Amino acid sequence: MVLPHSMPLVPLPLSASVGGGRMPVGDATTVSGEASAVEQLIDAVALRAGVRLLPTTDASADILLRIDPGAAALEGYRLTVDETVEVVGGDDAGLFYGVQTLLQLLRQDDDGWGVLRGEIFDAPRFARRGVMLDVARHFFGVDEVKKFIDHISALKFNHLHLHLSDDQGWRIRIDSWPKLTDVASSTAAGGAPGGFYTKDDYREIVAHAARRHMIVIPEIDLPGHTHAIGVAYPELVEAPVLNDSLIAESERLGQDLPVAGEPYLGWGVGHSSVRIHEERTYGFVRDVVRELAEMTPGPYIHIGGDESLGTPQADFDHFVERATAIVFEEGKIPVAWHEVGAAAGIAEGTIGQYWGKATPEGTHAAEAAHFVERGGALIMSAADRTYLDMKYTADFPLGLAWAALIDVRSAYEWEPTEVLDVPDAAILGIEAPLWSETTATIGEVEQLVFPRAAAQAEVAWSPREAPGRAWESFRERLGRLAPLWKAGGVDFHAADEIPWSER
């Protein structure tokens, strides 16, 4: 038996044994089984290798893709490669992930294309494995988001958090409040073009994600990060609070300060707040949550709650208590950034998202723990480990550095259950956010996301104590993903610490 880390796989599987040689793959190779998995495999192999597998209904096909709930856990799979290939998923998602592993095993050598022989049994460590894409500060179109979904789902991520509103723009059509997109969607950070998703656009993204077993979590950031709402509906938002930090940062970056009722193109935070004591504000929140819930089949609505520096604490607490209750009343589970845990009466069962550092500062740990005390749970997004918008190095042209400089090794070497003093069972999993202040194109997003998303994928999926679950093994296996990303047109950053493979 050869250990799992001998195989060129990311994330590391639960267990694996490696056989000798490869099973050849060519234009005469047949594939049979679950229709959606067969279609995805055929398309992926054609893109990767220029080989078109032959679909068949014959159960003795060269590659058989099937589901057997007794064969593996939820999202788990068993993959066997000998003279033929069989991928058996414990459910639809497990089969999909087994196919992603099969694609990583597909390699080219001097004899052509083939799949490495062996047997893999696999299942995830955490049920919640997510990535966030900020489409508010810079907007990315439907096809760009779908491409992003394709490549993060291949790493076995199963949640996509879409940050749909911020000070710089509103990105989702809300029929009951049409000015949000008619007026407040046309600009982005730095004066870049804006944009928004129609309801059909959004449904297309959600459906595409579902075909890749990803749940979409829409976020409307409240009560701060709401300047764009005030551009559309001035009566809902307070005048900007120009704190010293905002003024200094705006001067350093050469950016204008926010002005009530005018689009804001800068990066500063903490200056905006909805009007907490206006009842119309809560009618707005309910309308937005209701319309989002109607077109979001997943169980979650994210209500933000971060960096509300312009909102007095008592007002903030009152708002988030009402907002979390509204989400439950509209049939969804609220998710909120960890600051919301400062409010004593947040709705029971609200999920918290911790974005403090791996060594907590200030009140962050207590705020996060309060979600657990209220019957909820936590998603770990330690900013100095998971934030994909941080620079790799001080001179990297994209990204910010306020949380840390995060090279690939720093992104890999952290443990989600050791950050906070809460039971391990309270940690649902992790999420790696990409904030888009500095990324005006999807290619720039990819430079920051890949390869560090692969590090987060292994943290979320692979057993903590598994042989090979260590940096030296990971960097070797990560380097073998380069041909897959190149074939898929991913503009990844070829970090110096990784030995990248040519094929």
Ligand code: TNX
Second form
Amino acid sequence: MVLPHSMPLVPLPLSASVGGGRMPVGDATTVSGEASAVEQLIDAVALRAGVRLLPTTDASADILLRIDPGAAALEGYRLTVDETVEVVGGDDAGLFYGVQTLLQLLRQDDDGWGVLRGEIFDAPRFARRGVMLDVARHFFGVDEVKKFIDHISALKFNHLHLHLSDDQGWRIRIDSWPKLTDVASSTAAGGAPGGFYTKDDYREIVAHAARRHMIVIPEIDLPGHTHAIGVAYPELVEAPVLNDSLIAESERLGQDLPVAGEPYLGWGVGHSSVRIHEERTYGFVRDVVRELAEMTPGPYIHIGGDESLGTPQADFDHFVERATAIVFEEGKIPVAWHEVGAAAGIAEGTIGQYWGKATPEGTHAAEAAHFVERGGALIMSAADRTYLDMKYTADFPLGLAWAALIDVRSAYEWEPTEVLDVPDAAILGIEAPLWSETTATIGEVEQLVFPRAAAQAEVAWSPREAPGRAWESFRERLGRLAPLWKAGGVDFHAADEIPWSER
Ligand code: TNX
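If the one shown is the form predicted alone, what is the structure of the form predicted in complex with the named molecule?
Then the entire complex follows, led off by the chain already shown.
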């Protein structure tokens, strides 16, 4: 008898019972049911196994994909593999996740391809399971982002946060302020070429994400991280504030200091600020939020708020109170980094994103808790656990190390409800950010994201107390994703903590 948690599944499902053997899969295997799920399964099986399933309208197909709201929770599904396969989603997303599980059960052995037999009931622990991609420090094109979405959504993540602006460049077309992209998008960190998304590009990303049940959260980082805005519109931004640590760090890295009106290619933080006391700044914020809202079907707009070291505290508070209100006025829910919680009057219902350590330091926990006091809730991005841009080990060639070295085990072993002193219900879920200072290509991004994103997927999806929800089980199951990532062309880091399998 195989134990349920020995099934090659990440994230671990809510419950599973394992049958014996496999249902063979080949070119004569038929599939029917919900059209989009059928199409996605056929494409994915072709990519993974080189086998082309046969679509049919026959309800007695070998593989049946259907939706029944009574059969499973939201985003949940029931999957049965015996002589045939049936996947029943509680909704569209649930069916999609059932198909992702089916793809993990599809295995090659000496007899060819087959699906491992068993029965699985599944549904997520947290409604919010996110990844962030920083396309500002380095820019990644539409096709690269779409591929990223494919492999992230396969781990059952359902939110993609795009960090669309920072000191080094502005990445999204805003018609009412055209110089943002005409003038301030062509550079990136280290002198790399920049780029930006046209509105059609952005809509294409949003639509691709939606087909994989991911909501896009666009972020415009304010009031700091705004040097690039000043390259396009000098009247909106203050002169750079050069603090001692910025000067020392820039010298250590051999990076030039920021100069007003010129592109900034280093990765120092905390030197830029929009002008808080000029009314046109709020006209700018409103225009940007309105245009983003128009092309974003998801309910959220992220306004940043991190590391505004060049903005006096009273000015910062005034700015974020107004900016969070503007997002609501434009019909969306504001999300902001936890520093924004320092301001007493943030708009009620603003969602905070905690990026302090798993053991909070300084004022971080109090700032985060203030979102809850204001009727909001929290997304947990503990930097020493979830940050995908931290190095695995000191000698890893990519990534930074300021929060921690994060090997796969330490990415996996943390509990989002135990970081802050807030009610469990205030924790919406987690997000794992990939900051791109050191990643010039999407392959380098993948090296940092995979496999650690899979650890965060399990923290976000799987029940806390389930048998198998522990490192020894996880590392075995994780190792069995290697052939899926190889077939998908994912340049994952084959960390030596994990027993990677060939097939
Ligand atoms: C901190 S985390 C930042 C980013 C950097 C990142 C690098 C946060 C909200 N701000 O500006 O890219 O560290 O790890």
